[in-house]
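Next up: just one chain, as structure tokens, the form predicted alone.
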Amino acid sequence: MRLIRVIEAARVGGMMRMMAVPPVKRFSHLPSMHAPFSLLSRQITMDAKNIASRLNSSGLLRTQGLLGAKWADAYDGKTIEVSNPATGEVIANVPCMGHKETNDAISSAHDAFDSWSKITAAERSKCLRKWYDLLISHKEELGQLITLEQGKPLKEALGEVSYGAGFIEFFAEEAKRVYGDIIPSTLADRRLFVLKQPVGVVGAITPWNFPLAMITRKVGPALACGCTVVVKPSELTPLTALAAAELALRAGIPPGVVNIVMGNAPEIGEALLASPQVRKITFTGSTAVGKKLMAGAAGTVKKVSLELGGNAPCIVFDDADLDVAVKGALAAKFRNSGQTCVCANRIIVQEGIYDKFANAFAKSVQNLQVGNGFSDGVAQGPLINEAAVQKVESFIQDAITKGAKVILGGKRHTLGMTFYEPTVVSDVKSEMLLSREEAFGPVAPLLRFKTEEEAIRIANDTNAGLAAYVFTNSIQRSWRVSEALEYGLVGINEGIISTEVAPFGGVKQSGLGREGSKYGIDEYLELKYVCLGNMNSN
């Protein structure tokens, strides 16, 4: 079977309040997003060559494959390019692997499953908390990485850092608990007993959104319970994988437990759902390629795990803070310039206070600042590339036609590249593509709603399932409608939800399995029931 390019993760969500006044018209006292941006009135912070210098003396800049204990090219010698978004300059030059090394480093991660099953939860234990450690005390370096080959404002690839270091210290600790059962018998000479084993050989296909905590997510846990792992990162942001990998090694995990293959997509996923020595897919991306990979898991009878499309709604009643809805919709709707599975996608807002809260949320859009990642002050970087950008475009024509009002950006940035104006668009209707399909970009849709039926019957008709945010300043309607929304995430009155210790998951379309929290780890074990007979004998 042919996968398609597995290039793709994150995803949009949100919805905002409304108000039944006349129409918002466009801002005429807004500061014009098409002024003359330039890069000389802020400092750059850091020069890119420097950076990647530094990050190739400290052994950081890994530009091979991870096969075993042997860092590897192509065995046909083909590369892809790396790129800044930002700034459309090269930065390093990866392996295209294809087949061949996938079942190489499956055969290196099969090997070594032996042994890292083996020891003891305490000493896999040992191995993470290093391993968290190192790429702690390399916070620095790995989100100057992260900027680098992904675009997103430094300040957010150092909190991707944190984020993503974090499910590794979670886990670690979460190794000592991986807790069997004793079940009473029902007969007198019996003993029966539940052990919880390790899957086996996982891969692990990820995103290029969020290049550590993507693979963190899924490597933690892994590795926790004794699984050794393939990783396949997206091709545009391969160097924060490998250098992850690196400080894996360093902190002592030992080779083939930890293997990284990049390049031809449909090879690597083909090879890893053919192998039945690989035991589990879990994969982070479209839905339309987690159904591929469900369909060809099904030859091996893999356990799989898909993290897949959202479509979040951010509901936005009369009664909430004012402040804290703008607050916590910015956050959800523009962080890593709208490329987030759990973004803010349809921001629904009662009547009663959607021309207010409009203006308020465009007032707070259009003080965003965008430019390259390593600018001082800048909130919003470009989007990964032409294509993504082309996407917003088409989408925003698609609302334009049907009706709705730009009220803010709706354009490229001056700054050319694939910068995108932060953009605000109101009377969205819900057969928008706007409505429909994730965005994947800085692109706040405005819906109006009536009632809190209404408000929920919009937010559920989505085949996703993934996040949800209300803001509301009522205990019991906030009860009433996260019970109600078909998701497996919901914020009330804030935008930023994700946290290693708290399940991560959709359902409908969204996926199967949960990652994060004591409940990621069990996506990655097999329960075995054990009989002891006779028991009475002497």
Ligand code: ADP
The other form holds:
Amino acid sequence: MRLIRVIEAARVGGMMRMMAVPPVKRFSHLPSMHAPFSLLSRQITMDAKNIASRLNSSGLLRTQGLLGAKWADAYDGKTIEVSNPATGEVIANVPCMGHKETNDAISSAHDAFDSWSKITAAERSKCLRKWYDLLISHKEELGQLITLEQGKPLKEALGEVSYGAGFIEFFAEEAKRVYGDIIPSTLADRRLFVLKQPVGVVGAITPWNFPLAMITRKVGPALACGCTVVVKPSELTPLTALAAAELALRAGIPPGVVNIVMGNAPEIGEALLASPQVRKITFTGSTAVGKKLMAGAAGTVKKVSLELGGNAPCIVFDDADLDVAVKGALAAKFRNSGQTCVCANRIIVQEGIYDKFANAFAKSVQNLQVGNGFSDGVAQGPLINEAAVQKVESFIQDAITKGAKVILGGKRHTLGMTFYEPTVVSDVKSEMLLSREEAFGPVAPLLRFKTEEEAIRIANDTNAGLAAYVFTNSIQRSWRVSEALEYGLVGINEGIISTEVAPFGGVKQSGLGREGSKYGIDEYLELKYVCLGNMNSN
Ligand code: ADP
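We have the form predicted alone; now please give the form predicted together with the ligand.
Following is the full complex, with the preceding chain placed first.
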């Protein structure tokens, strides 16, 4: 199929024009060879024409990084293609930035810190509230942008906008509640105080699976308490981040408070880590990269928050309500086609309910419609890229070789691209890759257990510890098991539990720190003890 691209007129200084160019390879980190940079960097696919023109007319289709007040290209002109995973078409080209641009973004953030941290919390709160209002009033465009570059069904994408914007609203309110303490003094002529102050410039590195929400849950609390940020979104999904930054500027958040760089991830990471001006690194992504960042942050002793991989158990006890368990496990497993760090990675089912659950669950999975996230009724979009599909394939192959049975799906979808059939695998054992590692795809492994102790042992037998789910009708068991699970979040009889008002974060190698809730802001604050002495003198 010939790929027709529309050139974003506003950015090349003319009317909307169209040109035909041959398809270009996805995931290339090199500038495209097919047209001059100045044109290609502004491309939108024909498939996305309507969405693009709406985004364009609302000014939300930004294809440059944000360094202080300036929307900027990479200094050497290099770009990266951003593609639609459902079609393979190139949506836009964005700058491939590196350490120079990152250093300039850090300087902008550093310059802006002084005034942003000194205005009142009420003023920062107003800006954040305005940003929230703009995110919500542009919910549809942002949702479409998320589906376009990430692939998730539009309904889920719209849900992400509400959820993501919720962090900005919540922290707009929390901005006004950063209280210090007065400590009863040990000496009569002294008064002891604790001040809470913003840590400084924050480097925020985010993944592709929630192009908006992973940014707002970091930037919301950081800005609320007076920090400024350099955000590095995933190169696979930078457009949502850029649109959100545009709205931040429109909300009156001063230039330099939010900066966006993208491109050469290791180089940007190194620049953020090396700079003594960056006082905090907050990261969501793979455990491997998180460990590198944690080690790198040691050089300048930065504060670090990490939201890393999970290996979520979903335990279904014999006494569970079958419908509730099936519905909950389905939501926990297949949201975003299984591409979240809180997705149920192992469904651990007690032997008395195992067969009934497996049948009912497989039936529900069979009803999940696979397709382009813009089509009505689609519940499962494509996986993010070919590597993601190959990972799922290799995990399933490993399980089959070791004796597991595929009871539904188990292969690429006839739609091609990176679409994969929603899959259920039974008789999975602890030693299989499906059980040991995060599949990050639409495959549900079923494991069998006999006793509560065994379920807890299986669930905790991992280095990860982010989310866990439990289905039971016993209040005593739900408490017992929640307390025994080595996880940061536990859902009882619920498959989707994350909200901006509750703390989100993992234990063990799933990370450090918490996002969301009243605790989330602490990650961006320093405590300062102030002693007022000689209070008895006149
Ligand atoms: P995923 O597999 O989910 O993409 P990654 O950990 O690879 O997880 O990526 C999460 C984020 O970390 C992305 O923005 C990515 O570009 C960034 N990233 C990857 N490698 C590095 C690195 N060496 N230094 C800094 N950031 C990195």
